[in-house]
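This document starts with one chain, in the form predicted on its own, laid out as C-alpha cells.
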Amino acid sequence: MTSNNDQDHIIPLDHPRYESLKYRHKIIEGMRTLIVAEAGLIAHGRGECFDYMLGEKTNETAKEAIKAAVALLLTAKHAIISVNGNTAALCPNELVELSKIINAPLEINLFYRKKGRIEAIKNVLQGAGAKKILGLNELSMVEIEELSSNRRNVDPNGIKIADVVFVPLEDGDRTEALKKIGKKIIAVDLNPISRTSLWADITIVDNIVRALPEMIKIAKKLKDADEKELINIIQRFDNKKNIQLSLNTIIKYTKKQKKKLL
C-alpha cells in the first residue's frame, strides 16, 4: 500500500522511514517550486542527522521551551513570524494558524533571493489561508546595519520594529545580529549547538514539523491566560539549561543505540 499524495506517491505507508522520506520529499518539490533553495537540501539533510540522535520525537524538554516560546510570543508587543523557504515548504498550514493565534504577521525573509521565491513563498502561504504576510515589497524594505547578508532586508512593518522574532530554521549571523539591536529570539534548531541556538532566548531543539504542531496546541491553551502566568512562565525558562538538557537527550539516545550493539 502506498500514499495517495502526488509528492511521495512511492513511498510506501508502511516503509519505517515514511514520516522523514514524506517531508524530505516536500522540501524536493519546494526547490522545483522555487520555495526552497538548492542549499536547503543540504539543511535539511544536517536537521534530519540530529534529530536521528533525538530519537525523531519532542521530548519534555522541547516541550517545556515551546510552552516559553508561546508565553513570550503572547505577550510581546509587535512578534512576527519570520518565514523562509524550508519552513514554507515543510509546514504552510501550521504557520498561518500560529500567526492567527497569536496575533503575529508573516515576514518572508530569504538569504537566497532568487527570482521567483517571495513570489513563490507568497502563493504558498496565501493558498494556506494567510492574509497578512509581509517583506513583499523589496523597494519599501530597510536594512539591519549589523548584517551583510540578504537578510538584512526587512520589512519596516515587520522585523523592523518587533520586540519577539520567532524564527525558525534561521541562520546564525542574523540571530546575531538581531540579538545586538535588542529583539528576543525564538528558535526553532535541531542542532543545540549552533549559533543560533546558542544566541536565542528561548530555543527549541526540536523537529519544525513536530514543534509548530506543538506550539498551536500550547497557544490555544495558553492565548486567554492571565499575563502575570505568562510572565511566570518566561521568567522560569533559563536558555542554557535548556541546552544542556538537550544534549544530555543526544548523549542519553545515543548511548541507549550503542547498547543495543553490545
Given for the second form:
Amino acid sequence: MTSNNDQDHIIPLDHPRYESLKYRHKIIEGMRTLIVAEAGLIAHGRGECFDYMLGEKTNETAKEAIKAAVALLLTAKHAIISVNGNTAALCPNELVELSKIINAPLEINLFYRKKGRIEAIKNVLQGAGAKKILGLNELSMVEIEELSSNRRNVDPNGIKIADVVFVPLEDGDRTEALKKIGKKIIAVDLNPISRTSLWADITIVDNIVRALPEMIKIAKKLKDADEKELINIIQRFDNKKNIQLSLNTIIKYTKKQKKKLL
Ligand code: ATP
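Please move on to the form predicted in complex with adenosine-5'-triphosphate (ATP), as the form predicted on its own is already shown.
Shown next: the complete complex, the earlier chain at its head.
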C-alpha cells in the first residue's frame, strides 16, 4: 500500500512513522514551491525531536493551553493569526478554518523574505479558501521598532493594532518584541523551553498539525459561551505551571522508554 499524494516520495501507508514522514515531505515540497525557507527544514527537525519526547500526541497539558488560547482569542478585540512558511505548508486548511470561526484575519509575516515567497504563501492560503489575507502589500507596512529582523514589518490593519496575536511556530525575538509593545501572545511550540515558549502568555506545547484541529474543535464549542465563562477559563490558566507540566510529560515519557530497556 502506498500513499499517492507525493509522487517523489512514496510512503507506504503502513509505515510505522507514516504521519511523521507525511508532514516531513509536506515541508520538503513546501521548500520546492518557495513556501518554506531552507531554515524551515531545520526548524521542523527540531520540532520533530521534541515531538518524539512528548509521545507524538496532544497531551492533557496542551489541551488545557488550547482551551485558554481559544478563550483568549474569542474575547480579543482584534485577534490576528500570524502565518509563516512552515504553518502554511503543513496546515493551510486548518489556518483558514480557525480564522473564520474565531473571526481573526490571517497575516503573512516572514523572517526570510525571498522573492516570490509571499505570493506562494498567499496562493496556498487562497487555495484553502482564505478570503482576506493581510501582510501582502510591502509598501503599506509599518515597523515594530523593538525588532531588527524582517519580521518587524507588519500590517497596519493586522498585527499593528491587534491586542492578541496567535503566532504558531514563532521565533523568540519577535515574541519578546510583541510582548514589549503590549500584545498578548499565544504560541504553538513543541519545545517547551524555547524563548518563544517562555515569553508567550499561552504556550501550546504540541505539534501544530494536531494543535490546530483541536483548537478548531474547542472554538466551535466555546464560540457561543458567555464572556464570563471565557474570562474564567483564561484566569484559571497558569502558563508557567503548564510549561512545567509539559516538561514533566517529557520526563515521564523518557523514563517509560528507559524502563522498557531494563
Ligand atoms: P526560540 O527563538 O524561540 O528560542 P528557536 O530558535 O528554536 O526558538 P526557531 O528555530 O525559529 O526557534 O523555530 C523553531 C521552533 O518551532 C522550535 O522550537 C521547534 O520546536 C518548533 N516547531 C517546529 N516544527 C513544529 C511543529 N510542527 N509544531 C510545533 N512546533 C514546531
